[in-house]
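One chain comes next, on its own, written out as structure tokens in the form predicted on its own.
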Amino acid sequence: MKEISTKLLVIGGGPGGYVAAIRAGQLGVPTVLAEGASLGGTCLNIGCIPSKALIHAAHDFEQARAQAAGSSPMGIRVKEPTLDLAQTVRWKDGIVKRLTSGVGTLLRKAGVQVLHGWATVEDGKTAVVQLEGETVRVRCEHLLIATGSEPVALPSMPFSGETGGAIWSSTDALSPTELPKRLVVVGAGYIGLELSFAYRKLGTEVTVVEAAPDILPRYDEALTKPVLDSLKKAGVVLHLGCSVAGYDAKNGVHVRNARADEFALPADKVLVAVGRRPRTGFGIEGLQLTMAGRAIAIDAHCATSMRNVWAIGDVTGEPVLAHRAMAQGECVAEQIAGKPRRFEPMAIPAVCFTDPEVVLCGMTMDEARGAGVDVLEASFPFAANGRAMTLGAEGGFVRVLARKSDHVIVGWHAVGRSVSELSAAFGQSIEMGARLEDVAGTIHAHPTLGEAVQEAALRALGHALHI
């Protein structure tokens, strides 16, 4: 068996793994990255990027249909549009290919050796990588586990989409060969709702089943109500507080409500989106690392319970976010290069790309109360924002939470069209310890949605200008 030695071995080429490898390479750390699938991981290949591409295509198609129906308030009229689904998927795949090939280029530029094969950990210093035609044993000083996460299947409805069956994972839903007439989505978290909106806009009849009494359970009612109203307006049928018991091709999805009444929902396809779990295995269990449930437990350095074994990203549990994994990857690489680093962010923005979008950054009101923080709260509606009006996106608002004692901002929340683009400003203000006065006193360009951020801070101080 061929053997190679390196200072850092990264297992997993997703956002966390490839960023760690690139940064380590930049810092002169000899690095090997092992990835059995495509570089970029779930995010670039079967998650964040392709889902947003499909969501954008669905939005454009819906807009064209509205214009053909004569319902455009701007007076735009077009002939009845048609959808070439195969071309839509090819367009989406083209974006993915450009990004994943770009990752490969960046790794080569940083001097990282990429092994395209599945790795199995032998111990904290050694892994075996099965390549096409040969097996390589890699010995390392530092081992970084960045194996990500995978969709959770229901015992009564195992995934069958890859084999042409009716039960889809989110991966299957991103590469349809044809649009189902009727789609049942199990789970009203961000994955289920993002794809529910996309398929409904493409013309599919969509029904959502959720065990909790509300959609997007982590978010408060003020944030979720605009999303709920939009779902209903779009014609998505909701069954909240209901559980699923199975599926058969004749009757569809078997559902049980809170009163234990059972009924069936006809479905051509069923998308199971009930969450994701850390992807372990690969011999990792042999290391006997301290675990936090299914996730690998790490400290503020992203170090595991074994010396020089690190873990980042989804395999370490919530929040399951690509940008968290990237930041952790950079943190680990710099420590291995001898730099003092800790991973203790003040806030990590979370975005739901629903219609409208939802952003949560920093503390919620409940979290502030639980921590004993006495806060000021203020919101500014997009109905009073000129840019939102020109976009036809007057629903939603920006909300700020700040400590009463010193006006330091501890949380931002927003719901509305394109509010995902505000998330960087939210995170930056919290990381920098900004006060309400800092944001209120910063000149925001007009006309932009960002003015609502300034106005929310002004309103918290008691002198909003445009409401």
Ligand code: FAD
Given for the second form:
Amino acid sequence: MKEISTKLLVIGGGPGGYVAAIRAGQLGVPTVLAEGASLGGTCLNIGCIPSKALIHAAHDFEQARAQAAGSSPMGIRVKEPTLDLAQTVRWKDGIVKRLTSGVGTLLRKAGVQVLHGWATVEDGKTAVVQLEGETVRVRCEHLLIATGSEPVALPSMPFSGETGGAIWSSTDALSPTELPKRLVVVGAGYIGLELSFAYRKLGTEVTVVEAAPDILPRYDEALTKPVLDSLKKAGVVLHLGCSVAGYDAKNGVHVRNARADEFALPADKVLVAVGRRPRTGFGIEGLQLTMAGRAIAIDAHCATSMRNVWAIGDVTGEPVLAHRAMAQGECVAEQIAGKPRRFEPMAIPAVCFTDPEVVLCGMTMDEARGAGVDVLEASFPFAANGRAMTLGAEGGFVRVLARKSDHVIVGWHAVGRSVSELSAAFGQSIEMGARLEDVAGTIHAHPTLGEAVQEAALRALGHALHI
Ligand code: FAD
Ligand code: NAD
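Next up, can you give the form predicted in complex with flavin-adenine dinucleotide of this protein, since the form predicted on its own came first?
Now the full complex is given, and it begins with the chain already shown.
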């Protein structure tokens, strides 16, 4: 068997693994990266990017349909639009291809050796990678596990996968060959809601079944209400506080409500989006690492319980977010190159790309209370923001939480059109220890949605200008 020796072996080429490998390469660390599927991982191939492409295409199609129906308040009128779904999927795949081949180029530029094959860990310093037609044993000083996560299946409804059956995972829902007439979505979390909006806008009848009494259980009611209202307005039917008991092709999804009454929801496809779980196996269990449930336990350096074995991203558990994985990857690479680093962010923004979008950055109100932080809270509504009016998007608000004692900002929350783009400002202000006065005293360009950020800070100080 061919053997390679390197300083760093990264297993997994998703946002965590490829960023770690690029940064290590930049710092002159000899690096090998093994990826069994496609560079870019879940995020670029079957997650963040394709879902946002589909969401955007669905939004444009819905706008065109509203214009054709004569309901555009801006007076735009078009003839009845049609959707070439195959072209939509090709467009989405084209974006994925550009990004994933870009990752390959960046890795090459950084001098990283990429092995396209599945790796099996033998011990903390050795893995075997199965390439097409050959097997390579890689010996390393540092092993970085970045194997990501996989969707959780319901025992009563296993994913149909390649058989083309009715039970979809998010991966299937991102590459439809035709639009289902009726889609039942199980789980009103990130994936369930983002894709419910997308399919509804494309013309599918969507019904959501959620076990918890609320959608997006981690967000407070003020943040979720605009999303709930928008789902209802779009005609999405919601069954909250209900569990699913199975599926049959004749009757559809069997649902049980809180009173244990059973009813059936007819469905052509069922998207199961009830969470993701860390992807282990591949000999990783043989290392007997300390685990945190199903996830690999790590410390503030992203180090596991075994010396020189590191883990990052989804395989280390919540929050399951690409930007967290990337930041961890960079952190580990720099430590291996000898830099003193810890992974201790003040805030990891979370964005739900629903319509409207929701952003949470830093502490929630409950977390602040739980930590005993006495906070000032203020919101500024987009209804009083000129830019929001010109976009026809006056719903929602920006909310700030700051310590009462010194006005240091501890949390930003927002719901509204395009608020995902405000998450950079939110993260920066918290990470830099900004006070309300810093944001209030910064000139924000007019007319922008960002002015609502400044106005929320001004309002917390008791002197908002435009409300
Ligand atoms: P992954 O991206 O899962 O990559 C792991 C890689 O490791 C995979 O390519 C896999 O093939 C490879 N691998 C695993 N085992 C082996 C092995 N033994 N040998 C070789 N290779 C191996 N996050 C966001 O922040 N924003 C979003 O908008 C967002 N949207 C999402 C939408 C959907 C539909 C889904 C499913 C997820 C979304 N996520 C989003 C989550 C995001 O995709 C993940 O948090 C992110 O991809 C995690 O990166 P990772 O590097 O830890 O793992
Ligand atoms: P999730 O944890 O966001 O939501 C799962 C939902 O399913 C929860 O509301 C839960 O109460 C519900 N549920 C669980 N079991 C159920 C059952 N048997 N019947 C009915 N409902 C049930 O999980 P997800 O939507 O699968 O997404 C997985 C992860 O991917 C997320 O945690 C998120 O971190 C990441 N993600 C992020 C984004 C983003 O950042 N915009 C987008 C998509 C996914």
